[in-house]
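In the block that follows, a single chain appears as C-alpha cells, in the form predicted on its own.
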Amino acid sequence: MDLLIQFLTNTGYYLADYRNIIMLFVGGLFLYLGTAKGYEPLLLIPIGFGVLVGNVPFFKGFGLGIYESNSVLHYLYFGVTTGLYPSIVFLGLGAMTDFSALLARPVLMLLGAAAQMGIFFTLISALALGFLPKEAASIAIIGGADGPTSIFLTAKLAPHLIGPIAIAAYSYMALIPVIQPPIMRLLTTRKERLIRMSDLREVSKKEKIIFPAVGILLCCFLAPASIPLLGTFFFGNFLKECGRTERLAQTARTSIIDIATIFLGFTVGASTQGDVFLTPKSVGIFCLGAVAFSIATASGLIFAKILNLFLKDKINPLLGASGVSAVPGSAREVHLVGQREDPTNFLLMHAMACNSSGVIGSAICAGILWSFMV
C-alpha cells in the first residue's frame, strides 16, 4: 500500500496545479486553430504540442524539464537562448525571398518601414507600464509582427520573458485573419480599397544579383548589431539569386528552415510551464502586444494614404498593412481583402514587396534597440 501510494504520489495526476491545466487548454487551443482552422499550421502546432508537453508535472532535479540544466528539452533549448534558431529561419526565408517587385517600385520600402512604428509606440507604453528597459525592448518587437526577431532580441535582453514573448508574437501572427481586416476595413474607403496598382517593370538579374550583397552593407553599417539575422537572411538570398548554388538555395528554404522550425515551436511551447509563465507580466505583454501589431497595422495604412497625397500613380492603401513582418500572411491578407471589392485586382505581388521590407526594418530595429540597451 505504501508503494502504491507513492507511486500514485509521483505522477502528473497528483502533482499538476490549476496552473498546468490553464496551459494545457492553451496548447489544445493552438492545436485546434493550427490543424482545424488551418492558422499557420506550420507555427501553431509545433507550439501548441511544446505546450503540452512543457506542462506535463515532474519532479525537479530529475533532468526532466526545459529549465534544468542536464535534461535534453534544456539542450534543444540552446538554439532558443543563443538566437541560433532564429538566425537559421532568417537564412531559409532569405532563400526564399524574391525582390522583384520591390525593386521594381521602391517606394513600396517606405510603408515596411512606416510599420514598425508599433515598436516603438509599445517601447514607450511598457515604461509607462512599469516594465524594465530590457524589457520593453523585448516587449516592443512583437509590434514588428515577427516571431524570430522577437525571440532574437529576447535572447539577449529579457531571456526570462522569451516565453510570453514568443508566445504573444506568433499568435498574433497566426491571428492575422481576425486582427487585420476591420482595421483595413476602419482606415481605408471603398475607393481607396478598389485602386490598381500600375504594371511592374522587369527587373534584371543582376539587379537582384546585386541587392543582398548592397542590402548587407546598408542595412548592417547603420544597425551593426542585425548581423545575426540580416547577415543570414540577405545570404540565403544571395544564395538563391545568384544562379551557382540552387543546389544550397533549396536546403536553405526546405531542409534547414523546416528543422528550426520544429525545434523553435517545439521548445518555445515547452518552455511555457505554468509556474514559470503565468504571471502578471505576463497578461500585460499579451495585451501590449495586441496593441503593438494593431498600431503597426494601422501605421503603414495611414502612411500609404499620406504617399498618395503627393504621388500621381496611386498606391492601394490595403498594401500598408503588409508592412510588417508576417511573412507571408499579411501580405496574403491584403490579397484577400482587395480581391473581396475587386476579384480581378490583384495587390499579392506588390504586398509582398511590403512584406520583405518589413521583414529588413523590423530587424534593423531589433539592432537598434539592442544596442541601445546593452
Contents of the next structure:
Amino acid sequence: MDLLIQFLTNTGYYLADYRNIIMLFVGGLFLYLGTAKGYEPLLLIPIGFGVLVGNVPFFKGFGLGIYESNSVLHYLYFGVTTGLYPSIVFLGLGAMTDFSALLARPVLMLLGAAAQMGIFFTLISALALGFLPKEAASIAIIGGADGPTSIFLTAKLAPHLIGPIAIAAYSYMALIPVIQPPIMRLLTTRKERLIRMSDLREVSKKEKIIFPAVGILLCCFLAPASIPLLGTFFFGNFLKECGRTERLAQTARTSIIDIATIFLGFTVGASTQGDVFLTPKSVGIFCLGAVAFSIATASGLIFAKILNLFLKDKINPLLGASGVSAVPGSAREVHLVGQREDPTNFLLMHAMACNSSGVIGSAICAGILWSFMV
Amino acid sequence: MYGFEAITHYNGWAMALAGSLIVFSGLVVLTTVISQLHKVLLFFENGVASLNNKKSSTPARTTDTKNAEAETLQDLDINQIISLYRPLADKLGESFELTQLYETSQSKGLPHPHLSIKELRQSAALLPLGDGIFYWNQPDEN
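What would the structure be for the form predicted together with the partner chain, given that what you showed me was the form predicted on its own?
Let us now look at the entire complex, which starts with that chain.
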C-alpha cells in the first residue's frame, strides 16, 4: 500500500501545479496555431510540443528536467545556452538567401537599418520599467523579430530569460499577419501602397560571390561580437553562390538548418517550465516585445516615406515593414498587403531584399548590444 | 530603479543613440560599397579586356562587357524585341514555360531577358494557356 501511495505521489497528476496547467494550454495553443492555422508551423510546432514536454510535472532530482544538470534535455539545451543552434540556423539561412534584389537595389538595405530602431527604443523602455541593462538588451533584441538572434543574445547576457524571450520572439514572428498589416495601413496612404517598384537590373554572378566576403568584413569589423551569427550567415551564402560547393550549400539549407530548428524549438519550448516561466517579468517581456515589434515595423515604414522625399525613383513604403528580419514572413505580408490594393503589383522580391538586410541589421545590433554590456 | 532615472543611471540614452548610429552607419557603408561593386567589377573587366586587346589585335569580349553592351540595348522597341525573341519561341514549340524562354534567351546572350519577356507579355506577344504555359501570339509578318 505504501508503495502504491508513494508511486501516486510521484505521478504528474499529483505534482501538477496551476502554472504547469497554464503552460500546457499555451503549448496546446501553439500546436493549434501551427497545425490548424498554419502560422509558422516549422517554429510553433517544435516549440509547442517542447512546452508540453517541459511542463509535465516530475519528481525533482531524477535528472529529468531541462534545468537538471544530468538530464538528456539539459544536454540538448546546451546548444541554446551556448548560442550553437542560432549559429547553425544562420548558416542555413545564408545558404537559402538570394541577395540579387538587394545587390540590384542597395538602397533597400537602409530600410533594414531603419527597422532596427525598434530595438533601441525597447532598450530604453525596458530600462525604464526596471529591467537590468543585460536583461533590457536581451528584451530589446525582440524588436529585430529574429528568433535565433534573440536567443543568441539572451544566452550571452541573460540566460535566465531565454524561455520568455524566445517564446515572445517566435510568437510575434508567427503573429506577423496580425500585427503588421494594421500598422502598414495606418502609416501609409492608398496612393503610396500602389507605388510600383521599377524593374531590377540583372546582377552578375561575380557580384553575388563577392558580396558575402565584403559583407562579413564590413559588418564584423564594425561589430566583432556578431561574428558567431554573421560569420556563419555569410559563409552559408558563399557556399551557395561560389558555384563549387552546391552539395554543402544544399545540406546547409536543408538537413542542417532543419536539425538545428528542431532542437532549438523543442528545447526552448521545454525550457518554459511553469514555475520558471510564469513570472511578472515574463508578462513585461511579452508587452515590451509587442512594442518592440510594432515600433520596428513603424520605423521602417516611416523611413521609407522619408527616403521617398529624396528619391526620384520612388519606393513603395510598405517595404519598410519588411526591414524587420522575420524571414520570409514579413516580406510575404508586405507583398500581400500590396496585392490587396493592386493584384498586379509584385513586391515580394523587393521585400525579400529588405528582409535579408534586416537579418544583417539585427545581427549587427546583437553584436553591438553584447559589446556594450561586456 | 524606474523611469528616466533608471535610463540615465544605466547610460540608456547613450547606448540607444550610439547603437542606432553604429548600425545605421555600418549598413550605409555596406550599401555604398555594394552599390559600387558592379562598377568596380566592370572597371577591372575592362582593364583586363584592354590588356588583352593590347596583347592581341582581336578584341576580347568578356561576359561583363557583353552586359555593358546589353545595357545600351535597353531602349529596344517592342518590335525589335519581338524580332529577337520569335525565333527562340519557334524553337521551343507551340507552347512553353516562360522559364524555358528565359533560359534560352540568357544562353543566347540577349539583353535583359526578364524585362524583354515582361514587355512581350504586356504587348500580348506571349499569351498564357494556363498552368504556367504560354504560346507565341505574333503572326509571322511581325
